[in-house]
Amino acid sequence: MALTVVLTVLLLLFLLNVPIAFALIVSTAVYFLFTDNFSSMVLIQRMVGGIESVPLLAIVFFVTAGILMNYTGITSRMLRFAQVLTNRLPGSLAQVNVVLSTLMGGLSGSNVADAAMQSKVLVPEMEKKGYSRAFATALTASTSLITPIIPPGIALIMYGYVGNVSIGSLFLAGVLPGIVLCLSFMIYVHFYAKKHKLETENKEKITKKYFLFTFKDAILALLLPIIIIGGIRFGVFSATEAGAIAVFYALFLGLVIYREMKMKQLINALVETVHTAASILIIIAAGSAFAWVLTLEQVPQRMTEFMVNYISSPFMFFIVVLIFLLIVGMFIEGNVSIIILTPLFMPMIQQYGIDPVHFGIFFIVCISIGTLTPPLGTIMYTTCSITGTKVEEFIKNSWPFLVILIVAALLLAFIPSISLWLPTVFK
């Protein structure tokens, strides 16, 4: 009875468009009205306990590093390098969009930040080259979904923390799937540009000197994910310490090497960091309290028993989870999904013998897809509001990208080696 009321209240608050974190806090508080076993102080204890963890500092550090990168001139250098890499390809500016998301994924760790940045920088330029605004917006939103699985993706850290899974292994596991998504989008853009005759003319070949110039500018930033993954994997530092190193590295590039960051920009970056980190941490705190209620009511055990009784094949399990997560992603923000659903799925994947690292990459890709779909797609609304694109036009242009993402999710589910090859090699 208590659980039914809690879930009903949560659904009503979602429909009333109450912010996710506060909806979770209120619905969890309602639970204590129906039980005499616990004091309402337990709610506060569970929220505080949910964020009272050293590994969670990694999120704060990587958010800080990603934001600092946007103030150091790294974004413009990455953009120039991506343009060099795609110069001779049909639809080269659209290809830049894809490549830049992949490169920036190793720096920002946030798909919303990536989508917002490219919506401001690339969509207007793509319009000048003849692309429709709706297509450019849909492409920008879709390619930003590469970011969560490219290390140091914030989603990878959250899943590793909640599910007690090695963050170093998750970082390695996200590299090849990120490349697969990048290549998939680039192939689609190639044929789209050919069909619509967009940037198909012969272009002047990039000189070796200019290539080396742009590469030299970008290499210091490109080294960051390599340093992070290598350091964690070889035991030089933990994921949390890697986040702190990333912050110092970003400051070093901005203040010493590129010298483009001024004191005013540093202050703005830190203020933006506080806002972004606070919004993530309050969701984690609220989600932790709500997940505690679900655990108390034995929801994970009941769901595991139900799934095992009716679904015997791991392959069928992946299909059911994919459909479930696509629906959930339409209504619930990705970080909240990770906090609430990870404890529910962990007992299930143990029953099916599925590697938690393999499942984590699949899980994050699936919930990310929901950010492109109505009614509550965060990436969809972010990009549309920045570019001035109508939601219905966005939906019309986004379906090919949704198909690519769903096919990619199925490939990740049924070919575990895509995710597990690098963690196995560097074990």
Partner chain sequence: QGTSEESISTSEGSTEESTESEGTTDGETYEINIAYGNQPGEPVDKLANKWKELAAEKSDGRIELKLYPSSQLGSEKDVVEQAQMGNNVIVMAGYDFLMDYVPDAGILTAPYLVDDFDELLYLTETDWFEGLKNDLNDQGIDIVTTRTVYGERHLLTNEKVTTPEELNGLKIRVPNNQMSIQTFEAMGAAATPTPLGDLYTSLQQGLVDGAENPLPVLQGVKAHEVSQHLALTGHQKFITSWIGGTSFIETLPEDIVQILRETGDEAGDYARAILDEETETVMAEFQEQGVEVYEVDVEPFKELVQSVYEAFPSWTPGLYEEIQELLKNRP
Given for the second form:
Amino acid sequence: MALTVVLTVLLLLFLLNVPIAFALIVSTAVYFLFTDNFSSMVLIQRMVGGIESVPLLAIVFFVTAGILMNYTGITSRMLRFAQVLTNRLPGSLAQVNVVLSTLMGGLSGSNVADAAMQSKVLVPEMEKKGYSRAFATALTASTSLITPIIPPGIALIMYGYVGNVSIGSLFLAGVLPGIVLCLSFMIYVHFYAKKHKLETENKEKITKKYFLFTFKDAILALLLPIIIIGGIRFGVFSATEAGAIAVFYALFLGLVIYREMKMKQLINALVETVHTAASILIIIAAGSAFAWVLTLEQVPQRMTEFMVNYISSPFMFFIVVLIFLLIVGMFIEGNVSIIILTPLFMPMIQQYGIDPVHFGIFFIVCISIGTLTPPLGTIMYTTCSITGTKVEEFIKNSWPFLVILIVAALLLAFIPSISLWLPTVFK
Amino acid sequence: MTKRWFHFIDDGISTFALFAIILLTGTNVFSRYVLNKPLPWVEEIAIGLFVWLVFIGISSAMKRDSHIGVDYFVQKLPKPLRILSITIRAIAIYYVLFYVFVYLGFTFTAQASSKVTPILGISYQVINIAIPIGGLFTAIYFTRAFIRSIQIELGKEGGS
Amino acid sequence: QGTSEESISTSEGSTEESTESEGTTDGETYEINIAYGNQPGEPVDKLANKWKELAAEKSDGRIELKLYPSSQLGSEKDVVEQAQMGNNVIVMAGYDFLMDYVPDAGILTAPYLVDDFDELLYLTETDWFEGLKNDLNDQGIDIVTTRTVYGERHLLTNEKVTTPEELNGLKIRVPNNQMSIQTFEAMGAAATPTPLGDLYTSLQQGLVDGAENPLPVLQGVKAHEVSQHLALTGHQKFITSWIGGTSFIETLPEDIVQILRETGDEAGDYARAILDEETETVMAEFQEQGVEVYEVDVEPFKELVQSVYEAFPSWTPGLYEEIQELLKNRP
Ligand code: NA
Ligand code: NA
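Mind pulling up the form predicted in complex with its partner chain next to the form predicted alone we just looked at?
Next comes the full complex, and the chain you just saw is listed first.
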């Protein structure tokens, strides 16, 4: 009963454009009106308790690092390098779009940031080369889903934190799936470009000198994910501290090597970080309080019992979860889903004997797919509003990408070694 | 008109917290790995600053309207309903800011007198007071934005 | 315009806050939330389940304990606070945590304080402990039961460590509390507080060189797969208490509280036997999986930790001597 009211209030406020964190807080506060067992002050305590955690510091660090990339000139060097890499392929600018998301994946943890940046930088260029705006936008939106899977990723950190799964292992586990996604998109783009005769003419060969020049510039930035994984692997720092190291490294590149950043820009970057990070973290705080209510009402146990009663095989479990997450993703922002759903899934995957690292990668991919579809896909809206694309046009162009992503999710579900191979090798 | 410095006080506090967290964490890596001397107190200071960063940062985010929400359905409403929805939205936000953050947050802070951090024994009151303070800042910036959005809505109506 | 709404919301707030639970009448069922940090299946979880069963039985079903393992309701610190605020929850709390409320409680977790668990449990039956209970009561905390044996803490390391010289400078993962940190600093290690959940990877990657905990806990996080040298230092013998808020306990009828306390003690004794069994099983499993187990001469360690007894200025002066006196005069 109480739970029904809570969910109704949440949905209502959500539809009325109340910021999701505030909607979660109000609906949780409503729950406390119904219970004699706990006083409303616990609501505040669970919010603070939800963010008083070392792993979550990593989110701030990686948001800082990601924003610094743009201010320090790292992003523009990555773009140039991606152009050099894909120069000879048909549809090279579309390929740049795919490769850049993959390269940036090693530096940034957020797909929204990646999608927004590339919508501004790449989509107008692609239009000039003859791509339709809707295709360019759909491509940008879809490929941005690679970014959070490749370490570091905010979603990986949050799943690891909430589910008590090793973030170091999750980081390693994301590498191959990220590359698989990248290659799948590249193959599709290749055929799309050939069919639509986009940038298929013979292009000037890139000189060795120019290649080395861009490579030298990019190599330092490309070292970052290697430093992160290596540093964690060899016990120099923890997964959280890796975030702080990433910030120092970005500063080092920006201030000492590339020398593109000034003090004023540094301060701007930090201020930008603060409000970007706060808007994510307050959702985590509010989501923790909301999840606490679900726990108190023993929703995870009840759902697990229900699932286990009706679905006996892990195979069917993955299919059901995939469909469920596709639907959830259409309505709820990815980070919110992770906070609320991870505690629900943990007892289930234990029942089915599924490795939590394996499930985590699958989970994050599935929950991201819904962000590309109506009614409330966050990535779809972000990219469409930046490029000025009509949602109907976006949908027409995005279905092949959705197919690729769903097939990829199924592969991840049924070939566990795609995600688990690297963590095992590095044990 | 609010004073210029006031306009940046929330940004200033939360940016300082961010800066200090990064610096402290980096120092700890250095101290542990290079000097073999872990600094056990870094964690609790970093977490305390983190709470400040988040709760004061809510205000910075409100000022820039970067709290994540969905205006898809509201955009489709006819004008009178849209004004109603803006009002309900504002009530929900004020409820959170004044009742939850300021009132509950302050009561919560006040009762935490014997709760201290494990190593340095810092009172949690020092950490938790960020909640009502953040609530107040956010309320001020939200009020300005709210008045502006009502004016725009009314202006639109007058115009059409 | 903004200000009028301000006052509306605040006044709404103040009427709401009075929904605290009031005294209740007899004959009805009492649902009580029980929280602890351990995972299902661990001895503490078995204790809680036994408690639930015993309480239901003895009260003819009037007491229904709802169990929340795995820190589901929050960290130890947070749920202790929830209890203190008077919410419906009883939580397992170590004396290292209660120390924040009443400093003297911390001595029960001091290194090499006693020779066996019976001595520790005896201390909880003394007038000295009665005094602690009263002080905690003043802070809004009611100790419901004290007879929970958590385990004896040993040292598990990547390299062989049996002497303070070998321990010197090694990074040992400890829980984030003063007592553990002081203890390991005193023994010459670099105490490194990190979350228990990260222990496996921290050991594997060399972020820390070793860890310490009761054996079932070390086994629970699979630390022995990485670190294969176990020194039976027994540096701390850990008992824990289960606490509720005084204002919550006062809402319960006297007989219900009585049953809770008795069945809690009973469940504690039951779980102690389980812990012993479990520790033996784990020891066998460790050896089977290649862990080297060393008997340790604890005297040099004991000497080093003497400084810990002086390290807490908030303790009543002469507390350590008082405890030793109590133990000496134990009947
Ligand atoms: Na892209
Ligand atoms: Na990433």
